[in-house]
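Given next, in structure tokens, is a single chain: the form predicted alone.
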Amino acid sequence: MLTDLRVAVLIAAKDLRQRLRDRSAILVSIVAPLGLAIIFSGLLGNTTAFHARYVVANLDGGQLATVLRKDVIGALVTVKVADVTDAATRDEAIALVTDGKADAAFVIPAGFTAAINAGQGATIEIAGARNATLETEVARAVAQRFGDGVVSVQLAVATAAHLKGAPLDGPATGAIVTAAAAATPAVNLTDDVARLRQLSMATYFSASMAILFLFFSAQIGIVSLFDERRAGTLARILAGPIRPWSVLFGKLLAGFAMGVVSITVLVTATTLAIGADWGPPLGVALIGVTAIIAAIGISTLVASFAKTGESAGAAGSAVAITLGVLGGSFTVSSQSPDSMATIALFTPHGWFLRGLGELHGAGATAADALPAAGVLLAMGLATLALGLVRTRKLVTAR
């Protein structure tokens, strides 16, 4: 047993030396994924950050208009999602949007408060910049939410006035509407310590490139079997007192070692270079090791159907990229259709990213990664068992 293990370690060490000597392992396992992670993070790193610039032209000055400006639109400043400035006229507000100094403008028309107090309709104008679609939609949502609240109050007041036989446009009715709109809501929403279990852009693309290129690293050992078989090296090895399983294990060990080096270097480099936050080290290690096993298993199974080293490498690369596309390595899962999120659960890439995401909730521990790690391990062991049965025919003396 010890002899077989020693042989496997020697074979793995020999493969690693060869790969490091021709620089292919460094390029595939470290340089490419790290470079792409930095590029993607730089290009898309700010897509989730939202901060709008709004301008308000309050042409009414009444109580309800003041409530809308200070308590509703002003709340956006309080929660730090927008900067809000004031304009004296509609034209001034529109000019700020046109000149690119504001993303959208709220125009509160004269007579706004009086119209609402009288039970009539009132219009809030929203003017958005051409390139500020999201900011404009948020502005519309804010105005719509305020309008819905006013309508609800008007309906309640109208019902009460009807029951009492009082005129809807009386001064008492107007006072009730104004007071209701300005009153503190019965339910207040406050920030809590809970956070979404979601990776930042820097971490997401670092992780997605890591799992994608992990498959290229994992197949290095098993693909080399074809080359050694063709060169006759494998036959000379098996001519001695070496069992085929020792050779297979050595090849798999080489792929595992490359995977560990790749993950370790990428986690360290992306943390220092682009501020990626991978989560608790123990949880990351658990997810990383099981992902390596999954990559080795799938790569071994794919290679078992090939006839040559070139076809094995090409097939492994095609499967890796396909699984990467389906698993979310190229698109953020929160921006993908629900159907794609479901499909991702059938890929190791999807579970790798999911497991890392579970490590980012408030109070998250390594135990939160256990479900994803369990699925990755099951994927790896199942495919590895099938792959070894099929690839054993490659490790025979000729």
Second form
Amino acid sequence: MLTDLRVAVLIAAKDLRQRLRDRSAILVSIVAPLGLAIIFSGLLGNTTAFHARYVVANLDGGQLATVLRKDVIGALVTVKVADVTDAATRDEAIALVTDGKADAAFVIPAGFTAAINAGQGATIEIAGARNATLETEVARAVAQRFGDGVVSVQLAVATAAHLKGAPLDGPATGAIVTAAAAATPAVNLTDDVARLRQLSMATYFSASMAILFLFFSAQIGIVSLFDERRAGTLARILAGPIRPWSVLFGKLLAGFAMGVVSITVLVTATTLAIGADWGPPLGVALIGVTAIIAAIGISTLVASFAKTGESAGAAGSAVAITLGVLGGSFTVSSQSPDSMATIALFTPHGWFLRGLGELHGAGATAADALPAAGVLLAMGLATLALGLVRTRKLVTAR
Amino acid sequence: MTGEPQAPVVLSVRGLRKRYGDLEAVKDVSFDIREGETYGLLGPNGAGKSTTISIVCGLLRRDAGEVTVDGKPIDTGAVAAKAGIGVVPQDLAIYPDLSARENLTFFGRLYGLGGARLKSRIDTCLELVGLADRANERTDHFSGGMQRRLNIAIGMLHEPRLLLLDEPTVGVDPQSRNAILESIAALGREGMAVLYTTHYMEEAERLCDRVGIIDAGEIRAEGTRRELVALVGQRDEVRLTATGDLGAATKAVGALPGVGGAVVRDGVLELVVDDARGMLPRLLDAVDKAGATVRGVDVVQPDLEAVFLHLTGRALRDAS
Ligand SMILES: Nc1ncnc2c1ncn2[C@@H]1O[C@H](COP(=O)(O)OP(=O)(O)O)[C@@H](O)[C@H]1O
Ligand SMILES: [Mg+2]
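May I ask for the structure of the form predicted in complex with its partner chain now, the form predicted alone having been displayed?
Full complex below, order starting with the chain above.
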């Protein structure tokens, strides 16, 4: 067993040495995704592409609630960042979000003004649509900003980010904001929105490009198995004192290592270069590793239908791009219809972006990435098992 | 064979059979190779040489038969026993984007070599195949002959008990070929058992202690060069250099009684005949009548080429 592992590591190390010598592999694993992430976030970060649709259920109607509705949320309309409509009830507001007619809802509870004037805490609920991470983030920031401006009170903002038809069960505990500042001038608010938009765009595109190109780097291992078969080196390896499975395992290991290098470089570089905010490192690592496993599993399965390295590579690329399109790698989430969000759930890309989104909720920890990581792992292991059963013929004697 | 005590058998092949669909590529092949012995499988393209090698090194399943190396059975799952075998495949099997040394290091480690021993073996093998001064260059910058030599070095790196060489000189310039043959001869002297396949009669004659003549999946005869040539018996090999309709001439002389085989190679009519002196007038007459003109006549000692002709009625090199 130990020697099998040694052989696998030996083959993977040899593959990595070859790949790092190969400009196209570096291009596809690092340069292309990094370049595109920077270009996209640069292009879109400076446009007014961001536009949110908010609904407000002002159930209080008191003085502070009116300030929040008119002066704070209203300012978003003034600076053309959002459309704002009003709803009579909480249910109505949330229905608009779940129906895709609004990106996020502000629910100002009855008794809001009175509670704050009495020096008690109050909670503003933010309910955001699943496919509107960015818009929900902005809404949350606006509400929190308002809390910052309210003198000597505690205001909780409960964010139900990524609401997907599920009812909100009462005011959840969110971040408790203690603030001492005075007013909430609209100018500061728009600055804040602009900053947020920039950050999130950078993160979004970095993540999209990372998962898209991960498929290209992860398939390098399994595709090289075909190349080695044609070159005769596979036969030469198999003539050695080794078990065939260790060769397959070595190839997977090489793909995994390429994936780790690619993601690590991308996360680091986009964080430094364009200020992408990936979230808690442990959570990002969890999502990253499981996404690599998913990418390897799917590439292995796809490659198992191919006859040559070229066809395996081409099929892998076609599948990678298709999954990328379906999974939202090419679309800004706020502009995609709800049906796309459903389709995205069948792709590792969708779950990767979703998992990273979960890491950006208020007070999110690495644990919030677990469900998405679980789905990615399951996708990876299932496709890998099938793929290996089918690829086995490449390494077993005829 | 000889009076001296025989070295132990390293490779034993018994009743080997392999079928690809309707084609029986290897039909009941048996042979032994002893320690320090170089055994040649001489036969044309498609004779079944590579198929035999693939089975012997455990890459290909056999339909029937037995293969043992040092008494240990070899088959596709014989992981440990395969460590004693080195393979030099017919087609180059090296990494073009790695240097010669990196290629050797990878395959050396695969066979369990490491540390100082790996390094010294690599240096020895590079020296042996004449690549020591180019060791750190990528192999895609090598000439065809250099790539072939590296291909061979990889097979002998781990000092296997048995080295399988599948037509290692095909497509190699004469100088490289000479170097290759010399390094292989050195291995035999060191006690390695070598299985060498070729369709070049000269290589088999020069290199091999014993030769098996293989055609259409069968070993037709086996022995030392002297033993094989004796099979041609009292017969002579006659070479007629001729111009004109050589095809018709071949047919005409081939039909004469006392002619064992007749082929044309490079404008030369090659015949195995019972008695050259007695038959020559009739041969010249037949060639003349067929519309060709004889320009020169050679009566030569039969060689392995003649043995092949005698056994199969075809020329070694044209038989493919
Ligand atoms: N994988 C294969 N499938 C079908 N036929 C094959 C295969 N490999 C070899 N053959 C056939 O088997 C015969 C022997 O081939 P091979 O062992 O390569 O001969 P040699 O090495 O002596 O040239 C040839 O007729 C060849 O066409
Ligand atoms: Mg061959």
